[in-house]
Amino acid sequence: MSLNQILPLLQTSTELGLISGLTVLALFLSYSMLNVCDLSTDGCFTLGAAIGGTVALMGHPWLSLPAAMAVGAVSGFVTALLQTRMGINSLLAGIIVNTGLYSVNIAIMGGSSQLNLNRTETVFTFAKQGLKGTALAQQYQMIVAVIAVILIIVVLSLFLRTKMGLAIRATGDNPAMVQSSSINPIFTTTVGLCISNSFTALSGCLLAQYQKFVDINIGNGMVTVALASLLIGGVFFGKRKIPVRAIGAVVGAIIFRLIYALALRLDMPAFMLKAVSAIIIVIALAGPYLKTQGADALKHWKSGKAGA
């Protein structure tokens, strides 16, 4: 593979994993803070790209950017709502949420299954028309990725220092201690499940716009390759402060779809990559476990063969 082949895989991966960041990055609020693994994941992030794809088509491309958290944020209240007064188990409830979204994503699509924004203005070719004539003008996608992982990093870091952070950390810990301390885990619950679907929505809402193109499916598996980029960037950043580990999780994701685009170079045939999603996942929950046990069977070997 040429240098003329590498740079550009290189800059799409890069992009890619900044802008799927964000959904790790809502998986590392509600699955690693909060201690809820919610798999309306890709429902949710099927609603941001549905109402990012709609409002920029209606000329709007910079309210598209809240509306599709706002709407994120709708999405978490109603998972939570599930789990918390309904008593359903959140593991089904993010399930229910998930199918319901498909139904309400047509909709939004205007009973479509795809959209096309291939003339449409989007925050990309806004910052492209900013950039115009510069030498950054080749890296306008870059940027605007890179601004918007840098601007979540920073409101996620201080959001979990404030009381409202500390309560949700704790309850991810320890829900029976916070509700002996007058703190509430079902409204904790949900705020975090809001703020992180949000984070995801805005996710989908950034990659419609990147690829010009919105698809019913263009969330599915969203929860699987969070997951896998989470766990990926704990391995290299997991005892840290939690700005450093947010990075981490974002460096995972990046990571991710490096592996992704070399397999897709190998050619690999595309149904073997949930495959390649699924060895991931395994190497990176086993890994630890693995490394302690081989240490401990080494450090057994020694000890015996020092006492024969």
Given for the second form:
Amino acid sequence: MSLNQILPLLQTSTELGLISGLTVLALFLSYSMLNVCDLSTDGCFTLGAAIGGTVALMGHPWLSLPAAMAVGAVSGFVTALLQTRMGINSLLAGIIVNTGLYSVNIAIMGGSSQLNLNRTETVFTFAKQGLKGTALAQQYQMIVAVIAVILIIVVLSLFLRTKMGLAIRATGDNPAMVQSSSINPIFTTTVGLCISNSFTALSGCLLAQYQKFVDINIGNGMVTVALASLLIGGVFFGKRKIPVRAIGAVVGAIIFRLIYALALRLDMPAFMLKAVSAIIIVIALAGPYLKTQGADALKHWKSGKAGA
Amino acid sequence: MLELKQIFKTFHAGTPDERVALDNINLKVETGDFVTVIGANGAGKSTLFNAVSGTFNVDKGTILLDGKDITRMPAHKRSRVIGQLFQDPMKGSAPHMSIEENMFLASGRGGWLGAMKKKDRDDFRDQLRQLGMGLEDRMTQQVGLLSGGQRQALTLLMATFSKPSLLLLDEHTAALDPGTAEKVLELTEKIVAEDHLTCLMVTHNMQSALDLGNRTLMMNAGRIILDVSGEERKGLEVSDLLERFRELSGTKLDNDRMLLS
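Now show the form predicted in complex with its partner chain, given that the preceding structure was the form predicted alone.
After this comes the whole thing, all chains and molecules, with the earlier chain placed first.
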């Protein structure tokens, strides 16, 4: 593989990693902080893409970003409502919303399961025109993605320092303590899921405009991919301060895309992506458990040998 | 002032596990009272506390706090005026958050989007210094790194931060080693006295039930079977309490933990 082949590969992987990194940041809030495994992520990602594509087609590429975030927040609100006010198990609540969103997403795209944005103005085409003639003209996609990620990391880090943010962290850590601090854990869970889902939808919106194409399956398996990225990031930045961990989450997403791109280069068929992400998750989640089990078995075996 | 009128609570009603946990409880606790509560396991002591703090709603009866009806008020709203400590020191604080973050949340200071300020930190430091445990130098450390006694002392500070109308202590020193338990009890007495708090404390230690506070309740099978205060209480010994228990309940107090401590 020559440098000419590797550089574009690195570039695309990083761009995709940054854009999907927003979904990883969403899970960083809902999974790592709030301790809720939000299985509506796939549907919400597609929702963001559908809104992003549709609003851009209407001629409002900039409006599509806040629109996607707002609709994502509504989706998060519904997921939270089901699990906090209607007694539905939180995993099931996510799956139910995910299923319902399939119809919603097709309805948003006007009954079609695909949107083509090839000749549509998007935030990326705006950036391309804006940067024309400058040294960064070639990097317009990277610049949009980097700006979005930095903005969200800064906002999220600042937010997690506020009382609301601390209350959300405490809800995942010890809900009883939140309650005895006169804060309603139902409220903090709801706010947390609204915010995290707005990030997920923004992520979907940007990916749609980046690849100039929306497909109803664009979000399939996103929750697994994002979770794998989050866990990869946690390996390197797990025990640090919150802003560093948030950066780590995005770095995890980029690493995941690089591994995937490399595997494709090594002739792994594209359809294996989901299997790879599933395996990464299993390794990351089961690893610590199996390690202690293994250490225990080893100790037992050693002591048995010493006694013999 | 806390007032309980004809409180009833039955768990698992209509099943073979049906159990009457609170059976017509009537109780009036004056402002500034420090009441100790004793009784065998399953007597209804913790159930009484959880009914007051709102962990569940009672089946029948009225709970008044400072004249306000709080019978159906949700727990997180009651906690504005009721502080509560449990036997498990892990229950009152968030382990993966720092000491100051825990205190900031408990203090109720600032708006939703407000962050901790230097003045808040200074206040927290002063409060922690009173504990005499060196926690004032560890404010950015995670609470999960503290010992059980340190965590319980911190929870005590957090629960009394906003001078609650009522403080509920449910065997809050039972899980600590004897030395630490004594220290936390001393702190409890000090804080309750300084802030003139109204306090109910469940204890399994009959001696401290008589030594601490100004009134003692004994519970059995969901009822308050003994209520002593003033001169009558001053003359009481642990052996008298055991005798009274046998008379009133018709059984021997068969709780080793209570007899041995």
